[in-house]
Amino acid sequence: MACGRRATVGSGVIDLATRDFYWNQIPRDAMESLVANAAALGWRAALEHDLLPRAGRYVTDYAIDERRADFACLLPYPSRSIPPASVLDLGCGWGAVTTGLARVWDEVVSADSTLETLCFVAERLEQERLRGVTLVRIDPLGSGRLPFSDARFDAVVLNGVLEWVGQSRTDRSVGEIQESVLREARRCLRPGGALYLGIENRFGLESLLGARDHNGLRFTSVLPRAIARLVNRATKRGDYRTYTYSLRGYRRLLRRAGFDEISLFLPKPSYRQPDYILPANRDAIAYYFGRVSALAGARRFAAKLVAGCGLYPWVADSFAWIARVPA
């Protein structure tokens, strides 16, 4: 089922995209190569062939894995079957999300503005025999409205993705366009739905101890904007527009964009592949660390000292927001 340049809905992807767009961890060739592979050798083998050389194994088991959907248990999903329950990955990558959700969710619609992408997913999709998924290719997040009528869905996804709409154009500032992105989404949502935004924490602990952040540096996250934009121009690296935000930022964040309800979890060990969703309270977290968590010695109890005075939510390394919209 691979497919050119040119989408169609025969191919599998319905293109409502006003111009070419590519962003991948590989080139375009080597992604149009991957696309072919997964046709020909399977999806699974086109992955271990294609990308795992080009980007390791941590991206390749990423894209396979389809716990990273495990947050679905947070979203509202409704006890009618008129119209059916539906939910929007936006950004949906490799797809592994968007299989994750098309196991529990009567319709799935899995955006995103990369054709290639979407063609990996469609193969994907049809090898694991998933319906009920409507693949869109659409222009850029930052670009203006999404192109799906009011009150669409039951609930919208957001997960690693809010953080890098920013890179898509320059003449708005990061957090306008972050926000314009959020209420589109909310836009998007039926009465009693919801957003699930899942994304890092920018004071999260291990930020704090030098993780690198979105460009490849460390700190910049951390720092005052104005100094992580220096940095990022002084290492020829354009301009710092990967914004994340710390726990209070994001509330403000979604309150500007008209929600109203919003609950955090702590999804550990991140939002990325979660092995657990923890309510950020003080019980939970701690039960966490004092029984299940794998952190050992000082770093182990440094954590418990943490989330025993009540502090560990505001240095989570993500978060996974929930966000509803009113019944």
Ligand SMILES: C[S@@+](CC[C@H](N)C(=O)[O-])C[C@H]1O[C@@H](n2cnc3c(N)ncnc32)[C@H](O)[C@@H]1O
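Residue numbers count along the first chain shown, from 1. Not measured: the values here are computed from a predicted model. We call the rigid core the largest set of C-alpha positions that still match within 1.5 Å between the two forms. First, how it differs from the form predicted together with this ligand.
Once the rigid core is used as the reference frame, the Cα position of residue 299 differs between these two forms by 2 Å or more.
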Contents of the next structure:
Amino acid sequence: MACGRRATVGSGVIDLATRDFYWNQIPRDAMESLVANAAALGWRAALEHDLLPRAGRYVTDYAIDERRADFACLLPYPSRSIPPASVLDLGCGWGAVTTGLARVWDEVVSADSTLETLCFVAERLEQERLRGVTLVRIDPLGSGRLPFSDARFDAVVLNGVLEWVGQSRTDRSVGEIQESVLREARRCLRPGGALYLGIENRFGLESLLGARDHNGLRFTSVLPRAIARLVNRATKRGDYRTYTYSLRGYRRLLRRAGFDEISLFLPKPSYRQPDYILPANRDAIAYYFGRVSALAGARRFAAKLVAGCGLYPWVADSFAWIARVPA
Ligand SMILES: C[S@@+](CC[C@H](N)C(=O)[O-])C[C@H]1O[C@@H](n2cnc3c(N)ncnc32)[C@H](O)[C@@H]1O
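Would you mind giving the form predicted together with this ligand, to go alongside the form predicted alone above?
The complete assembly is shown below, putting the previous chain first.
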């Protein structure tokens, strides 16, 4: 696409990818006309015009809402000014999180493997008059080394991305690919820096009650992987490679990737568009379900019951992990 031809430093997107890759909620041709409309009509109007009819209100609001970056208050923001406080948004998608980060952080580097969404983000940032963001097209995560030097960033964000990276190659296990992505994120962090990982709980209440998994099917996240694979193949969806994990599973994965200081927070209603981010302790959870949550009926009763037993973190729908590198 046009943006690809001018993908050089200073023109919006730095292109460091060696191969083509496309991941999005809408097909490529629709995305190309959305990018053209973003320049002609404005980025927000383009989303309403081209994304809303195809993907619905939830996805459109998700693409727009820069308050989704509010989890950044959990990240260590350095007090020094040299080098500038810098954050890497890995898998930046429509750029809502990037935009929110850019209002606060001195330097944001946002990377994705899909050129079209990066072109949209470039347009969005220009129209919002936000400077200090570098957009980089990279090879799909899990392909190897990230094109950033060791200890380059104070924070790395992986929001709604780790569950997808297993799809980009099939010659390694999903767990190996995910671990390698986390290792690379860690390598890029400065001492004292932190990774933010926003992601679903494999055994979240909604999944246990039949919410659709990343492949569009119900219950596959909670099934043993081998059975999920069979179900996926039987429904002509190929291999099952969008792994999410339990509370203990994420801790193990983060430890294997070299993180020791790991803290859990619970975004509500979900990490995708959180209104609240709770510390994972019984008082905060009881307060939320007693006073704040809009859950009703059986779901509210079930949530209050498991919260009262101290078990809620095990079945929360999504997790916000902060994994620190020692100072
Ligand atoms: C659900 S979106 C999340 C976007 C963004 N982080 C946010 O919270 O708005 C998933 C993003 O991951 C990217 N992605 C998926 N698989 C990827 C891979 N293997 N390597 C790099 N990016 C990938 C997609 O291009 C997309 O931007």
